[in-house]
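Here you get one chain, nothing else, as structure tokens; it is the form predicted alone.
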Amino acid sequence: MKVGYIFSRLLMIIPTVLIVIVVSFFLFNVSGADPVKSVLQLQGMVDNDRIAADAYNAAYKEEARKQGRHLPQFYCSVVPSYYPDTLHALIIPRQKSFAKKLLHTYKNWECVGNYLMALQAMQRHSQLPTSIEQGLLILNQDVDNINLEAMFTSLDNDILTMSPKQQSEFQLLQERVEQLDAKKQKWFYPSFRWHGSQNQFHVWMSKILSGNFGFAMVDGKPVWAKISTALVWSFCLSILSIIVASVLSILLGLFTSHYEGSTFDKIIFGFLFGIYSIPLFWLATMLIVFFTTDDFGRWTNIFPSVGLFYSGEEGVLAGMAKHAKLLVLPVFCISIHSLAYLGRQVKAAIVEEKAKDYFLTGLAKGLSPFQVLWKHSLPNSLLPFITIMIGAIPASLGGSLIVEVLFNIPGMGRLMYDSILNNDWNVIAAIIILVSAVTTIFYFIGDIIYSLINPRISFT
């Protein structure tokens, strides 16, 4: 039943998009990007000296809690048995990294936690002997690979210069270090932990589903504002390219199928496949070099030089109209590069239709071969062509990275390229999720269009 088929296909979109969201989230977390640090940098706070370390750490913790970074990453986790349930509460990256290092070495959270608290207690003191401060720095980086006995022996004289409270806390630190080695464990087992809905992914996905993609970690601008502007540029550029390539490929396939096997057919497709075999970046570069300057003659300076500047003050469509001449060459570049493949597909489909009985029937009725091709064979041969076009439209939302970078067009491809260079995973994840959602929706629409064009296709 058509209604049941349509409903089932709509439901398939949901798990597809959810999988992409999950993958994007974990890629974000393993990328090394730190959205908390990015916010603090935009606010002018940099962790660059010890005097400001406490203030920076306090600001870092506050911002991390606002973003939900103090929560577990996912609904559940499988971790070594020696991991505590509260490891995610260590917000400062250096502290968490050092705690994990100690855990992997000693596999005893009780001793590791006691050691970290004793170490932090000592570091709160602002006036300590230089040798003691250096020793604390060493203990805050490594414990297992240093000669602790020799280090503490060398500090005996300096310990006597400290206050009684400092001496007591330093003695406790020594005991905690000894306990680390004395209670070191060698075995563990995997442990399943359930964290519930209070986790980073749940908070992040809730914002995504509500349309809040957050802010760009480079300039602090809303992600959706940057994507929406780039999306219009890429969509218009790609739609223009698709229209030009479609019209030319249909005409090319129609004429070459009429003259199949002729010298005209061989020369045309030989030339086009030569163009298709050229890498797109090289083709774009050659077009820029030879057709935007007069270095090789005045007749080669056909198009304006590359360097589109969009201030954002005017509307996107107004900006495109203003820079229309700069879009001619990239549209031509994309269209001519795909023309050989699309034209070949149309030609192959028409040739297949020519072998069917209705083609001979049309000829028997007095129609010319070209009339039969135009009125009957061409409409019936467009189904595979529509398949390609439906896949090309959502793909265009991702932008043509090479063309947009080389021709300096502020589209989705250029935005993705810049975001990857700057490790701006908020923008990257938003683009990935948006393109995947639109792709599944377009393929769903394609199935509906197939049934309207060809009633023989059944919904099963």
The other form holds:
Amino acid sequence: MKVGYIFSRLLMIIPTVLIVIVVSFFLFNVSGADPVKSVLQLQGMVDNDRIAADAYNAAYKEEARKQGRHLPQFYCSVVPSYYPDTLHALIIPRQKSFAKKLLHTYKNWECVGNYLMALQAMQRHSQLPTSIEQGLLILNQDVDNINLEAMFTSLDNDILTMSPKQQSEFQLLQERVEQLDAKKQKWFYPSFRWHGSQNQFHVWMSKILSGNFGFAMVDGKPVWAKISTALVWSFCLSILSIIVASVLSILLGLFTSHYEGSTFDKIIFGFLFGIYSIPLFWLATMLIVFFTTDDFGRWTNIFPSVGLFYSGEEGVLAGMAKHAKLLVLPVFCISIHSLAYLGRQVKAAIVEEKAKDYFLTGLAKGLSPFQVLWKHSLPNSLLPFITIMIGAIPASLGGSLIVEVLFNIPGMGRLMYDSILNNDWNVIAAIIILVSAVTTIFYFIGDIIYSLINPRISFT
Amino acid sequence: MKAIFSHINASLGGRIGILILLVFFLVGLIGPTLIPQLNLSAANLEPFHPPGQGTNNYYSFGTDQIGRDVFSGIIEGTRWALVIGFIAVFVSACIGIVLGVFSGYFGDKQLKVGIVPLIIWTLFVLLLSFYVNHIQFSFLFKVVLFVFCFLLSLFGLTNYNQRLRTKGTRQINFPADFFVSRLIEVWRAVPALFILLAILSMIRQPSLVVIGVIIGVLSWTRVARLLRAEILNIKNLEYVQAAKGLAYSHFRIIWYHILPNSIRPLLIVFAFSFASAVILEASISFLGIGNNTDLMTWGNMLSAARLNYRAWWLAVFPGICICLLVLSLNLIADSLEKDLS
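Given the form predicted alone, state the structure of the form predicted together with the partner chain.
Below is the whole assembly, all chains and molecules, this chain first.
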């Protein structure tokens, strides 16, 4: 039964991670971050120049093919019936959104496609009269009420200055526009499309599951390299602060449980309660201002000013040892903040254990109160504490973002913050997936350890 | 309600908490109409003026980076903090109560659904979401439309289901608890702050209402988990069994018997959610992601203090306000928690 329970819990990790992967892929797409564009930007190609637009578009298409962006997005899709099968093949974002806009207005792919082709053919000509060129530019943005006569001023004169081929193509464009208006549709129904495994999500997910997180969009460094160092920093920070917090809270719990209900107990927990109500970022700011600057007198300037420059060349542990002085305040900040909650938990558990019969038995057979407390009560009362501690590690991975940002520690939260500011979704998605996976695994481990230690737990 | 209040009133902490909270409510409700409208024309601005007499005005709490009075800002910010908290709690309560009741009350074996209506309803919801997604209206209208139609159809389904049961048509088990528990597990695995920041970075100039809604959506699991556990205890008590024996409808049992009896733990969670929503909003404006710097929220003033560490009044006064609000909510929750369980 126990093995079955562990196995079923283990199986539950898989769908969780899959769902998180799907959700982060969805967010990635919604975010509007463009990994192709960023790669081109890193190569020095910028999309601001109308003359080099063709070259840019060609490079864009090639890079997009390389990244698999020309594929449909998901295994299947439910789209309006007027969508063509191959809309995803339009790679250039501007073209795609323009085609989509046209589609939403006219709801007829045949006419829209013809119109787009005619428009492109017209734009390919290099020597057009300026008024026509400007009109085409407007056409590329507007989709409602396309009216060529109103748009092109002095149209008749301009047509005469064009070459015969241009004239015929312009006439075609006019026809297409008329068609567009004539065959405009109103109603649509959902149509289900199946794309098979050749799709962006499949490619992306298989990469991620095989451990290839791609490259950061900002600087082109591998995402995994960035995350792994950040992960170690965050882990060390959270484990340090958890150790400090749990040692302090156990001591506090032992101490106050002895004086339960006294003024001393009330004052201590009132004080901790007040600290618990202080937002973490404010506590951190106050600590920084007070202890790292001269503003409140020389004597409070104990710690070096914030700013942890970690080059990444030395190992993380060596880096931590080197910057140990800088880690004091953040660790203190996190642990004192959780001390109120943890200390109270420990105290409540110990008080509960103290009321039980075995405590009295211990005293009766001649043990000192401390011995009973230390050897019998504490292990029992720490049982629920273990799950809290194990759950706190992944929680602090996500929760220490503000502390990491304020104290400039190169951990996960800091990396996440920077990536969000840069809209670097290759990193953001990887972080979200990794942190959720780590969290589920830790919850799983916590449950298992708890059930191993406490045989009374039922497996249902 | 009376019993709840007397419970809070019984302890000193609870009384202090209620008092502070009432002051904040009063300030939030009528404060902004009372504060003098400071002259904000460019010539009169005195950025980063410390508390005291300025050339044009008396600034009791100093001024911020573009010269607005911090005291008025704090009063305005009180309103925003309360708005954020209420919206977040409301949204998380709506989702959390529905799902928590769903999983706790029905469990895995007690929700019987007719197969045909279930399939029809699923198809309807899919179609609804498709059309709502593709009509050209504002986002807010889409959401309202969707929620309205969804609830209406759900109501229809339950009504029809009840009729099926009286007729004795064959029905299948719907493992409500299984689905909701898995959903909660997935939700808890994802770091809420990360997702919040990621979503906010996508929205251009999100309003505070939107931020509140997102915070609420991200934090419903707390309500659902607690309510589920609470209902698992309650539902085997005699009065619920008696109500079941009298063949009351599920809705009546839940609404009139179960929810009123789990109001105390719910209020505790609401107080915590309120506090954490206020803190979250302040943190994200402090970090400068997705904030609207035109508004004088507490978080915005605190983030202005980051520009200039010497402007201690920008950090201290809003910070104290947040602390007091959070402290009062924590105190109330604490007084409610006493001798529960």
